[in-house]
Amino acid sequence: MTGEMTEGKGPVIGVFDSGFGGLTVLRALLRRIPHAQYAFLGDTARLPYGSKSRRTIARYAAESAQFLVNEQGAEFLVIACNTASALALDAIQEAVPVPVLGVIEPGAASARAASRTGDALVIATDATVQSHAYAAACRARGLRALEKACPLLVPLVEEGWTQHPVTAEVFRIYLQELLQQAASEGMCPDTLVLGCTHYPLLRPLIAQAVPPEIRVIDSAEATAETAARLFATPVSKSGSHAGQIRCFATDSVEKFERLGSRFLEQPVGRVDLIDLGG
């Protein structure tokens, strides 16, 4: 369901992305905390992120932040983009006076709670990889990490190709050599995270290629469940709806609303362009 906010019918949840993948992670969310209201923006007139330097990528994610709380009205913030969780989650969190979730320390701990051998790999684009956001954050929780940046999935991702041979055997070669570095490196990882918000289209495609003893971690997932602990309030009758959903975008309103459905699983309806500046 889109459209307006509505007073009183559940908590307004806003989620921000430098595109449309954190769509994944409104997707879970919307499994998980049914009757909040929903305000989503994509960045997409600025993004790559990655190609920011750190000081600009905190001006714009905080600049995004300020537009869901101020003009939207959200009372918590989910940052569903790995690199603006990476390198700007303190300059998000300054610039909002609302409780801030980013996707990296959810991943991190569900990765710890499920690996017995304390070793677990992180697939990622370049600019997550290259922070090394991932790795600190399993570190901090006694988890060595292996990471890898995997740049040619996000595109065969947004071309459709979740499914095509192509994209299997491109996930095969990365894993390959994934695997390879950890065994020279003496570790047994039993875990694989997903660092990146395109990559839950592609699970059921990675689940088949992993070795049977490695287990899938979706940070989109693992954000939605920590998001349902810290964000949740009690659900009156009379906010016992479908959320409610409104989708804003800084550029191509057409590319996401043709791209995005399939990010969500269901149409994202109208999408509004908004001017955040340069």
The other form holds:
2 protein chains.
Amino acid sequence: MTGEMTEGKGPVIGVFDSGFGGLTVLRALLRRIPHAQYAFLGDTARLPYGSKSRRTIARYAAESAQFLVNEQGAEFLVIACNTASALALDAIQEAVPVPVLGVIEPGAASARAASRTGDALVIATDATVQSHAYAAACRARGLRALEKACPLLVPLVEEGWTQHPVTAEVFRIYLQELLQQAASEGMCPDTLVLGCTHYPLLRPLIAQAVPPEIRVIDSAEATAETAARLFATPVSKSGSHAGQIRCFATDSVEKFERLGSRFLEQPVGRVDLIDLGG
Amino acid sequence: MTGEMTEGKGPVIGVFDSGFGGLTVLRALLRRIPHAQYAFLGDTARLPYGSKSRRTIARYAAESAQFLVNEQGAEFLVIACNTASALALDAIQEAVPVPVLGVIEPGAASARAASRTGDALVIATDATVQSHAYAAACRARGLRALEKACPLLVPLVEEGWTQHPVTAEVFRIYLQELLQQAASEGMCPDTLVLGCTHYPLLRPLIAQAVPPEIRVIDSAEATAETAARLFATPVSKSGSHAGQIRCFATDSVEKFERLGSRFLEQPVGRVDLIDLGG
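Please give the other form, namely the form predicted in complex with a further copy of the same chain, since only the form predicted on its own has been shown so far.
Next comes the full complex, and the chain you just saw is listed first.
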């Protein structure tokens, strides 16, 4: 398949996730770099990465990155997976000879730019919170971050309850616990980072629930902005080519095809099954 | 490690799950066959099985079964995983020379014994419902079964919200949809099968929500009853040895150790990490 995607006009951008949640990052990329060609790989056979060791995650992510670069001709890679960004970015960069961008640094940078008080909140999955990657990236920028795992939000999104009263109640409970903890630690947070690729689908519901003084930062948007700055090559004169998308998964494409279009906000089309082994 | 567990008095029973939910089956077994020795394996590195192909699940489950028999000396195996029971019971039985019992047949048999109308409801995970293994096992006994996937219940249990108003509301919504569908198909269900190893933790909440004419059947309990009939060897005169339990996991024992005691209703103790490859 080598080079199949390099015949078009725009750059070839590889986007990698352990599942299909990273399609929200691809959606944001499509808006920022519409003329690019995209190869999206969801390593669905081996998800969730969150419960696995750093070494295992690094191996899986490196293999996935090599598929996107060597087989699909990706010239840039976006790691649209918080766990892989947190634990394996170095390993991925070592495995491929193209620039690699994760979601955590752009999210933290965007929070830093938005915050006046210097205190931020981060909501994410268990695995991302346990890695404390957001807190570290924020701290490196002089921003204090309080992280909270919100494990029910991903299944609620996957159930399609993105505007459901139950989801609003669950988010209210998580937010209340987070704000109480922040207050007890003397923090004045004015920024909330959505540190999971599923959460952008809850953005309207989240925006209604958070106090007006807190600004919501979407890591997917922040990553796409950074990618546009780093990776976007000049568009040719005829430059309005619509972005071409090819999606790949390592197992069970059914859920990917069924739910993917909700995340991408357009049909994902056919998802090709590939085998990366073990 | 071969034979390590065979020095005690009771039979050695291997219990296998893709995760730690099967500890509810182990708990039921401990009550029915208290003098046995138990080796529990959660294949946590490769969960969830639900999104994987039948061939992959069969390979994983067979490897796990061989560990329990060859390394831990199990004389009987209980497959406390609905997905593996649905898709890989034959493959497991071929892989090991000891009797193997899954959770689906006992659950269906118990529903058949309980039902007067001949109509049953089954709630389970997406993967179990998609396999239609409960419907097939019920049909083979002349019982009509309507299955419904309830994907939010597992994460709600894992969040510890087993008595939470949000969980009650989610279950009410699922049950209402299920009863409406049953009515529209002309069914008069009088039995509800809990077809997932996490659901026994919701039993008090479920019992409060279901109409009084519907009897709740717990596959874990039904499986333990069947195991007691099939596997329990006569207890020696001094036969009140407390069951010995050893737990193994293939990755990340942290969540297992943290949540496991809730499922087992006693401490799981130390969980040993083992490597099955892949």
